[in-house]
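First, one chain by itself: the form predicted alone, in structure tokens.
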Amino acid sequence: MLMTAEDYRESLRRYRPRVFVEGAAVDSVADEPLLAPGIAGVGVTYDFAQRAEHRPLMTARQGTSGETVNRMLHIDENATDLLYKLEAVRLVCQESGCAQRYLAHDALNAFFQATRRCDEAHGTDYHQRFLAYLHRVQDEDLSLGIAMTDAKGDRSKRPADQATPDVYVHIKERRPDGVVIRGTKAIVTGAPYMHEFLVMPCRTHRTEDAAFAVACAVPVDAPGVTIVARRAGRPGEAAAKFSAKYGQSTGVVIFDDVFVPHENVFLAGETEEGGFLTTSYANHHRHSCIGARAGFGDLLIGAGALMIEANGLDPDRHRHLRDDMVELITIVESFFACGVAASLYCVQDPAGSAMPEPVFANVGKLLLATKIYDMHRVAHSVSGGLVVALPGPDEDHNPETQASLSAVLAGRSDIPAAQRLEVSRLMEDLTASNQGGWYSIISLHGGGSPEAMKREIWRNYPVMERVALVERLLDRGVLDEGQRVSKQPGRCCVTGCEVPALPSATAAS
């Protein structure tokens, strides 16, 4: 059954996770003010699925069950599914900045592929276990936290070589009815207000790292789970025009000898499939990040246009402002176009699902990761210095200063000063506050660092096809009998040519 945002909030009361935020224990996640903006952000994915105008994007028919499910929990079957998911993520992030729940979609799709692959290679029954889990999650319309990024410890050492093994989540004990896991996941989006965690490896593993190649599902309030989280957004701050309503908490999740029954274990030591799971998730997630950051870019474009208007300027008459706005639009739509291409040129997986084309997905994510700072720069350029120079919102109601500030801080005569200040504070919140810095960091490192995207682009790009293309052009004068006439060094015959030795001083004399 599809939930509403209010249903989702109420459902959190059924769980009693051990959560700490800013040094204090949280009795009720659903009622904690410091987490309210995060819960509201996730709530958008629920309410939008209920709206008739958004339902085609926000819901889908799950092929393995025939049921209508939330798009954020759907297994993509074709290019249309991927394109709709991309648009759905952009839509909910236009409203919330970052709706967070799309990570569940990305992980579920990766688990669907990896468990099928593992069964075929090893004769396991992980895929059937996972399908049963998937259908329950879809039926209950749950929100899942993706526990992927381990604490890692000494980055120069592999998991089995760490002085403290708990910097990676690993199987500590195998029992007849399940496994016991232990370790730490360092960055879990929305951790305090999820229903369950999907635990998965964050890297490829060697054979000696087999204990760390574990993938499973764990309720947030399972015995032994502790969540140490940061507040979501900027709750309660008058100047936080956006992030007081919508934000995101991230948490460190500690698994202290947590028992996982067999039905919730989807990999347990299969290192090759664990590596595939990691790579597959990264590809799906980078594709989703494109939609998410395009939605955030839409907020910057709209706020920038409003700031220009409130300042009394016109992009049609002031070319530098038009050029800046076009640069911002170009950045956003360039990486989004990569997401569209990754959808349309998708790769069909043997499991029956569709994978975003990896080169386009990684190029799009690399663009947004490196261009997020340019997006902020352009937004600041078109907005002017008032974004960070205006007095705090308490002065708006100070009888000693209100009248004079309203007079001098107005722009256009037909736009009240209060409206100009509202837009300025919104732009500050999105780009120049600690929340703005947070958007930059998650854009840069969310889904992997830029180096990870570069490796995937190089690994998947058909460089040798391009080499063959140029070789054909160089050899376009080939005779009928196939003799090469190219003068490319070392390539004028099948065996290649030996490079002549440089003349020696003895020979010259």
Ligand SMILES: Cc1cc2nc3c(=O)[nH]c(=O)nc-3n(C[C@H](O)[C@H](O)[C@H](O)COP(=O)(O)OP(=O)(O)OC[C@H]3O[C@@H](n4cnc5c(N)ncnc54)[C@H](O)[C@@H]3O)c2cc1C
Given for the second form:
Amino acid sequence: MLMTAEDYRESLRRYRPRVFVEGAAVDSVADEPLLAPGIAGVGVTYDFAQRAEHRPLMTARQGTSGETVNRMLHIDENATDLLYKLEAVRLVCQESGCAQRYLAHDALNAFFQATRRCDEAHGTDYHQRFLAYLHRVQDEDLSLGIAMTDAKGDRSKRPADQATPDVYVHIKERRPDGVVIRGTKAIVTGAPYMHEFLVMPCRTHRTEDAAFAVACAVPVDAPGVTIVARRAGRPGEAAAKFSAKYGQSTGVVIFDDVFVPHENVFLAGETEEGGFLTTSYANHHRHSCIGARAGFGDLLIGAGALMIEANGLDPDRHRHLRDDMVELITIVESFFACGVAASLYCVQDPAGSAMPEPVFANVGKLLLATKIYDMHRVAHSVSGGLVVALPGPDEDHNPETQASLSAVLAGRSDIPAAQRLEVSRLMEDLTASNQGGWYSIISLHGGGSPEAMKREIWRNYPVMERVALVERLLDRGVLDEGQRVSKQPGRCCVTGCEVPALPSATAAS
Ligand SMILES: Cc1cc2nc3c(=O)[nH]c(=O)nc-3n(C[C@H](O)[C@H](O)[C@H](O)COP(=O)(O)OP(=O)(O)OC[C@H]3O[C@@H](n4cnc5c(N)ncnc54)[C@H](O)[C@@H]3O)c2cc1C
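I have the form predicted alone already, so could you send the form predicted in complex with the named molecule?
So here's everything in the complex, that chain up top.
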């Protein structure tokens, strides 16, 4: 049953998670003002699935059950699914900045593939277990937090070599009816207001690290789970034009001897499939990040155009402003185009699902990770210094200054000063506030730091095919201009050499 945003918020009352935000225990997540922008952001994925105009993008038919499910919980079967997911993520992020739930989509798809692969290799029954779990999550329309990034401790050491094993989540004990897990996941978006966590490894493991190759589902209020979180967005701040309404919290999630029953365990020590799960999740997630940041880019493009207008300028007459805007559009649409290509050239998985093509998915994510800073630069360039210099909103209502500030801080005569100031504050909120920094850093590191993408691009790109292409051209002499020498014997020039025959007497001796 698909929920509305209000149903989702109410559903959080069924859970009693142990949550701390900014040093204080949270009694009711659903009613906590510091978390409200996060709950509202996730709520967009629920309400948009109810709207007739968004239904084709925001819902899908799950092939293994025949049920209509939220797109954010669907297993992709083909290129169209991937394209619709990409567009759906862009749509919900245009509205909310970050709506979190596509992480669940990415993890569910990776679990679907990895459990199937594990069963084939080891004769386990994870895939059936996972399908039962998947269908329940889809039927109940749950929100799942993705607990992948471990605290990791000393980055130069593997998990089993750390001074304390608790910097990585691991299996502490195996019981006949399940496993007991322990350790810390350091960054989980939306942690306080999820229904459950999907726990998975954040790296590949050696066989001696088998205890760390664990994947499972844990309700947020399972005994032993503690969530230590930041506020979501900038709740209650009058200047926060966007993030007072929408913004995500991130939480550290501590698993202190948490029992996970068998039916919720999807890998338990299978290192190879654990590595596959992580890589597959990263691939799906980088594809989703492209949609998410394109939605954010749409906000910057709109805000930039409005700032230019409110300043009394016209990009058609002022070439440098048009060039700035074109640069912003080019960045956003070029990484989005990589997402489209990754969808169209998708790879079918033996489990029956579709994976985004990995080179395009990683190139797109790498582009946005680095270009996010150029996006901010362009947005600042067209806007001017007011973005960070504007007096705070309290001044808007100060009888001693309000009238005179309105008069001098207006731009174009037919646009009231209040509207110019609104756009300016929106721009500050998105690009120059602590929330602006949040969007930069989630773009840079979310879904993996740039080095991780570079490795995947290098690992998957068919460099040798390109080498073979050039060798073939060289051998045909196409590139030969008299100086190049082909590696093929007897083909040192376009016409090739006549190799003299050896005298038969010499050849016989
Ligand atoms: C806002 C936000 C939301 C996020 N949400 C989630 C979420 O919901 N769920 C989740 O699981 N994760 C989430 N992440 C985590 C994200 O996946 C990680 O930030 C990312 O994988 C990088 O890990 P890290 O932050 O631990 O940085 P580190 O791994 O410490 O990386 C820092 C730098 O050190 C380098 N480095 C690290 N290890 C090595 C090494 N061994 N050798 C050489 N160089 C190294 C990296 O390349 C990088 O340049 C989120 C991140 C952000 C910023």
